[in-house]
Amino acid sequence: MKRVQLEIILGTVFVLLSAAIMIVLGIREPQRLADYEVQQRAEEIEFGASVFVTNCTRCHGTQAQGITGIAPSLRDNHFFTQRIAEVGWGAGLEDYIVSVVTTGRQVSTRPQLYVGGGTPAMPTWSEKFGGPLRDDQIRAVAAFIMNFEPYALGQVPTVEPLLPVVDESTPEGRGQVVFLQAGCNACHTISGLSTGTIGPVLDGVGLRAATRVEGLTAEEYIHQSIIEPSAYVVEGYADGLMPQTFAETLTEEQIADLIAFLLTLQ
């Protein structure tokens, strides 16, 4: 074989190599890019997390839960297939989570159920309009709140329940309110509605605390803890952790709404 019929062969297996190399990476790479596609959102939707934990846990709860009479759930089914409907937005619910998070809100559109944490009933977040938060941060909160909606629509279980949005016209429903407007949801667990860690864990309490202090009654128990903080100290934590203001700071409505909340924690 002449060496001119040699390098045409070889020419030509390389360019048949060559040829099916592209082909296969070509079949493959949709897939890679919708692989790459899913990674990009699962890093986007936790940095939204981390976002959405230091800015707005205060006022949409600690799970996205909402809290009763400010603000409302972001992982329910009415957010997710009647919100935009109900207000008029006509493109699509991520880019109203964009909109409303960047200019916030001068007063609630929902007054009678909520009426925001201040004025405005939400501040504006973006940073063009005086906010704390760039275009990014806020893209990325959108994606951790439109993670919700496979469980907000029934198709994925919720691990763990949360607690049910309660009847303010109950004390106990009171309490909860109570529980979270005033930062207790800062340092206490409880499961479904909180994740602090600097006290206690309350789950539980109602049945706990009629065996922490011996002649008082669980009611007892937890008004001293709440007034005289320092009175008794569970074992483990330091003296000093709970605030000793909340005697001032709180009502006796406020206190004993608050108490009826933790006794149904059993």
Ligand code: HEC
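Could I have the structure of this protein in the form predicted together with heme C, to go alongside the form predicted on its own above?
Below: the lone chain, stripped of partners and molecules.
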């Protein structure tokens, strides 16, 4: 066979194979596009979770469950079924989230319930208005919040959040659990445990507690700080920021454990 004949035969085979590949790819393409979109949404939600954790947990809680007195839950039934009607928002919930997060909230719509960071209640998040987040990050965080829907509507039973490993047989260990459960972590930083910034850093509180108020021991002072925060307001912080309700929401035993835990922060 002459070389050119061989080339003609092989060339024809290659062209036919190429066409076959294109046809197969073309048939599969709609499915691929659909799969990619699902995958893309999953990645967006994952990304949104990380944005949420770095920016939002200090007010809305580590699992978006909200913090009493600070900011509302973003995963409860009320938020998913009634909230947009309540504020008179015309479009969908996801758009509502994007819009609120983009601009922030100068004043809370429910000031007696959620004060947030004061004024503004929630800062502006969009880069466009001086915030730290890009548009795609805001859309991702909205996608993440929307993904709580099965929990919020009760379609799937909620899984109890995990707590750090501590020795729960000691009061200090139990106290650490209470610290996280009661949401103290939202406002207070303790190295290695929490990152809240609204209240003072509690590292070393076990030492300074004894010197805060004359006549009160460290134990008594911390007890007072928890059940009656306004009795002594730490310098540089506004009165009334720390919720006044812990005396009712926590049992005496839990408060004792908390105190034991805080006293270990020397």
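Everything numeric here is computed off the predicted structure, so don't read it as measured data. Residue numbers count along the first chain shown, from 1. Think of the rigid core as the biggest set of C-alphas that the two forms share within 1.5 Å after superposition.
The Cα position of T57 differs by less than 2 Å between the two forms after fitting on the rigid core. G183 shows a C-alpha shift of 2 Å or greater between the two forms [criterion: core-superposed Cα displacement of 2 Å].
The rigid-core alignment places the CA of I45 less than 2 Å apart between the two forms.
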